[in-house]
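Below, in structure tokens: the form predicted alone, a single chain.
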Amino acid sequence: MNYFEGNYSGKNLKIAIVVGRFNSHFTEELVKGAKDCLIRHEVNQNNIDVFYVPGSLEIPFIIRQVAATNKHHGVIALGAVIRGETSHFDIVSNEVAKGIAQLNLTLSIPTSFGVITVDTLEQAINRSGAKSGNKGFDAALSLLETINLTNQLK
């Protein structure tokens, strides 16, 4: 029996981060976490490209455009959607998740999901670097593992 598992080496990888500016207090912390993870795992700082979009709903479109350049080994999607008084939260969180999932099935490079979808500001604080860690860091780590596993299949 053969087992395959990716590692976390970022050596010689070029990574894109696509991040929504909406709720930037939280998304900037997610970017810091993702960059911290990538650099700790040997991704050269000059091989990290960050693309800012207005909000989370625009993330999948730009991921597709970034992937089409064939310049990156993978993409990290970062955003923060916080529940408000209307159904806008449900629409945005569902559609961005569906869009990124669809891209993962159709693109030749992986995308990791680091869009936090929370009910409260406290939850956003916790997921962007406080009690629950940093989901940007987690998304970067997942991406590195997926890239390295994919490379074993070639």
Ligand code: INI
The other form holds:
Amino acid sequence: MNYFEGNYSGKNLKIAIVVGRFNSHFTEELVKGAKDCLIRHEVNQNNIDVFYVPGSLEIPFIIRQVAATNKHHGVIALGAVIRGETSHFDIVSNEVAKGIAQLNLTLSIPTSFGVITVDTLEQAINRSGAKSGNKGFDAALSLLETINLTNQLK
Ligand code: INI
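Moving from the form predicted alone to the form predicted in complex with the ligand:
Expanding to the full complex; the earlier chain stays at the top.
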């Protein structure tokens, strides 16, 4: 039997981060977590490009544009969608998830999902660096593993 699994090495990788400014108090923490993970795994700081978009709904479109430049090995999508009083939350969280899933089935570079979708500010705090860790860090780690597994298939 042959088993394939990606490692977490970031050596010689160029990574894009696409991040929504909406709820930037939290998304900036996610960016910090993602960068921290990449640098700890030996991605060169000059090989991290961060692209800011207004909100989570704009993330999939810009990922597609970034991928078209053929400069990156993978993308980390970061955003914070927090439930309000209307159904807007459902639209934004569903559409960004669908958009990224669709990109992952069409583009040849992977995108990891670091968009937090939460009901309360407390949950947002917990997922952007407190009790539940930092989902930006987690998304960066998943991306490295996915890129390195992909590279074994070449
Ligand atoms: N964008 C977010 O990233 N998080 C949210 O919680 C949010 N809410 O709740 O409205 C949000 N809306 C903006 C949206 O992503 C677009 O930027 C906007 O609709 C313009 O296209």
